[in-house]
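Next up: a single chain in structure tokens, the form predicted on its own.
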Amino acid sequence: MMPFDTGRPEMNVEEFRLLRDFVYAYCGILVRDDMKYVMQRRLWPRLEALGLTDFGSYYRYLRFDAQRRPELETAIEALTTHETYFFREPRQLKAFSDEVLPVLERRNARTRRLRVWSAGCSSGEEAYTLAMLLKESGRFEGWDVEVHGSDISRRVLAVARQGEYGPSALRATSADQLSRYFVQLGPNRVRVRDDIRALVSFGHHNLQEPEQGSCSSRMDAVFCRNVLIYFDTPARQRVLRLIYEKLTPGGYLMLGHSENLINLSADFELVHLRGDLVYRRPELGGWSP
């Protein structure tokens, strides 16, 4: 241990390597070599909370302590960001509403069942947004409809289940949407309306451990936006394999606008909608990364 100028312990190269590799093995999140200081800064509060004096002790805590599992999840929360808000990336949402939902309505007319997955849903804004779009479409009244949100962080899932938000989460929400889908709790606090909440479920899911996930149903559409950016190529391919297997043939995959499947998978087909580009699992075919 070496004293840092703040009086906090400095992470040495070996401690960084051990923690980086341990995090990667657990959830596939890649901490780049140039992010040692970022990791050190974000984990300092954890050392202080646990009364540890150096990162080597913290690594051993994560490996061997009886409370290692919840602490590892807390560490992952510290190393990732959960920046999201309602009605994010409106062009893609409009394409989903105007062009994808009519296709899913026709395709599922016999079963009258619809499943949408918000993978890496963070504090729930995206999952609730999708439920609002389904409601607004008027296409699925009387159907068996569920939007499932999953995340590796139990802390943000607790926020999602509570369904209460402040101004930051609502910065792209119109006054009309605010009045239709939220209940005012105070001058700077709203709650998602109960009929929207009833369409949404949440569950813990490490996307690198598909057998332990909360998502048991086959999905008609998956939103996995700005999640792959945390992974390296092998981990991204594992996530895409999981999504491919969860999607019904003909089901849709929506990524963030800065993400694509180049050099990751050839098994999703690119669909040119009028308003956006999305991916789709072909009706027939198998996985071949």
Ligand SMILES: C[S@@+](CC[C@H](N)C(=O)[O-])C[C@H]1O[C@@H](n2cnc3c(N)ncnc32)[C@H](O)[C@@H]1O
Contents of the next structure:
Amino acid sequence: MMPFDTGRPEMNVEEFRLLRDFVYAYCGILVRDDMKYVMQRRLWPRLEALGLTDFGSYYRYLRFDAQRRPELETAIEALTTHETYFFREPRQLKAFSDEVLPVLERRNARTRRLRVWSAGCSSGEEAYTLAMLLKESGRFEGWDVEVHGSDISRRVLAVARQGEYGPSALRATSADQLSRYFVQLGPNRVRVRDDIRALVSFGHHNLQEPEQGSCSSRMDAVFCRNVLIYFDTPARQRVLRLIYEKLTPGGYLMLGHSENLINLSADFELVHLRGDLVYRRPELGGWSP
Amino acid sequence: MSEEGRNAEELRYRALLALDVFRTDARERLVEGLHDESWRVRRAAAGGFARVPGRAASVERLISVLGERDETGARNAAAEALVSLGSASVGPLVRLLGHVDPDQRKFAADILGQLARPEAEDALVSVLLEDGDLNVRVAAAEALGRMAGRSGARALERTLNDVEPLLRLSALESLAALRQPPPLSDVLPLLNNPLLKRSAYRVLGLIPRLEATELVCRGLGAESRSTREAALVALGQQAALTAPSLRSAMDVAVSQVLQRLPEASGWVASALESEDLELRAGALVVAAVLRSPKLAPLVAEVAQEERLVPEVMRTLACFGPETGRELLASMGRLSFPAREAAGQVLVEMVDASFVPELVQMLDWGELDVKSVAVRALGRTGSRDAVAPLAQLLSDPEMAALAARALVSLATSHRDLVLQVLESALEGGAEPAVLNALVRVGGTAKLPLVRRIASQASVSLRATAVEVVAAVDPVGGLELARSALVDESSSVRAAAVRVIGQLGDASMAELLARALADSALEVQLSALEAVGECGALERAGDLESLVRHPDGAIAFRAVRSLARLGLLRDEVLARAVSHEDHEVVKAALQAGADRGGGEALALELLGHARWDVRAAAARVLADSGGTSSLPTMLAALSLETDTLARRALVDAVERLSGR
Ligand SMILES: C[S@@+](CC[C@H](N)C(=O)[O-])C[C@H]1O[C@@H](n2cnc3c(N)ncnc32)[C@H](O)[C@@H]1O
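Any chance you could show the form predicted in complex with the ligand after that form predicted on its own?
So here's everything in the complex, that chain up top.
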């Protein structure tokens, strides 16, 4: 018995498979077989909002209704977790600041240009955090610096652009960081300072549809943390291929702390920093793909 | 590595990826790559063998690399390559199991384990039972743990009494991996063996019987942390396998041990935070019995692992009324998935005293937190909740939820709610507010709704048309007719929907225009409406749309024709060959409903899509005719998809009266 879920329609295995395949085809998100319950629970509010009584009808709605496109996006919203917060995974961030940024500063000294991409940025905390680190490093004054955040979910992007956050987004932010990078709006609400916001841009991008990408320039570093977890192996490989192509040779890739490229890609080399492990697109001497 | 070294490595890597596999020396180039100093290059080389023609020759060559004693990197890469060659590797590796060098036999067993091909099972069983080298036997035991075969499992069970503890351990682990627990009596003696007990608990967890639970519970009282954790893991496994109706008996057994373990709360808390998913699952079972609201935030955090969400919800539901407050106080620190779970519980547990904290939560910013607060406010029954909710009625993201919450509050504060809904509408609120107003105010509010329908924004106009129809059919139909010429397609679509629901065949003329509307939204509603109101005159229009490449249009055309009872055979045939499988299924169902759809269903048993085949099997089962049985049995023998297979098996059983 599911104590809080009584009286709502069950999703049968066939409906589950149809919905799952459909979602997978659209954005590569893999809903594992043992997650039927999760899918059901997350889509219940959609059935309720649309006045539908079973998941078969919902599936047909997604396929055939005039509102199918926006509803599909809403369904994806519901199925993906947007867990994120400022200064998440501090160890990696420290390694980035202390060890990667000096390298990038040297490499790009001539162009004085730096591009960092937060792929699957959710509501923007990661992209802003990176902008804060770039600022704090003091290395790129007067440079052309941009942090680009992208996500498949338009709802989280709207939040990201607004740049206003509450307590849970700040649960790993120190009082010092709070006073340096945020403006207090109310007892429970802050806004990212304008000088940080000026470094960050956001765009919509389904990582499974490469040609749709919202950023055109080559990236010096890509953070793609806690995004690959949604995908199965071929879909992960597609994303990694895309990131590889977006990175400049010698550019860095940072994954979430529980993620790695074992059995996924040998395109990247593993770099042992003092503080953490990161990946890098190898340099290539005079050889162009 | 120096910059130069890296460049050279990258070049060797690229060269292997780009290697022309039809060159005569391709295989040797790859073998050379297997010996490269860089693991990336070795991996690229290993991956290359699957592309080279002549797998048998590749397998032989790779097996010879396995014999190069001092080349660890190359041997491992060769093993990887052998795995990638699939069934071609099995025979030669089985032969390698008979090599004089135990080192090679062990390699063969390891690789066969990774290949997990049933053809190798018997050979591995012989090695497990008869090989003279312990390491080789252990490798065979581990390999059998990946085969999922019966004979392998039986052999592993026999090994459980071997004198070699290492062998017993791998046999036990393999049985756990196969999820094929040995008899309880075989497990019992292993529970006290320090080396084996962890694995013994693992297999115990796979036996969802009360006797096994009682044994596991003994482990909870153990001094050593590792035993306790093993028992927790087992408990989690048992809970997942136990039917919900038997869970309470399990809980009783757990609660009896817990009475003797006052310190349990502490270790349950740390198990809830562990990295190990299985351990967390077990900790939830114990937490549910402990019922300590203080544990609620930790329990909620376990929801980060989506597979454990049902168990998290169950556990929180077991906790007492204080849980709501505990969760509310910790909301700011919880992760998103935990907030999601906590929110659900909170909404169930609120009362009027929660209002101030919930109102504070409204200005947190995070949409999910706000949604929880709104839903919870709606359930407080408190008059103080009305005003904060009213403020959200003009917020496009929150309006619908807030309106719904206000409808709940209206049961005790009707007049106040009506007042805030009306003034929100005056200020141009969202459609959901209009809906709520009519739900709470009933027909008395119709004049207001009509006024809105004639002058407000597009979305309000569209909603008004449908809302009026729901309370006043005659007036609604009239309003819909005039809305058919609205400049906005959503208003026209709403009008068409109303006409479908309330109109009759006399509306055919109006629907002709709607079918030809330039907006897809209106067309789709019109297709549906034609069938709903029986506009037979439009059948011709529908027939031509069955061919439409957009599945949405073709699907509705088929369904409406079926509803009108006018689906001709040739049109049905057209629908069946549509590219979209949902159109095909709609046609199949329509054919069956009309009677005599068996021929079509039999044909579709061979369709490329699993869901069409499954639907065809169900149609045949419903038809009750046994003449299709031979064809179905033939289809069953070829069916590889599990769901289609299940539908076929059900159908065959039903038809043959089993
Ligand atoms: C858990 S969040 C990670 C946020 C941030 N990177 C962090 O680690 O804090 C994952 C994000 O990936 C996004 N996502 C999932 N599938 C995607 C896809 N196919 N394309 C782009 N973004 C996707 C989700 O919408 C979600 O916002």
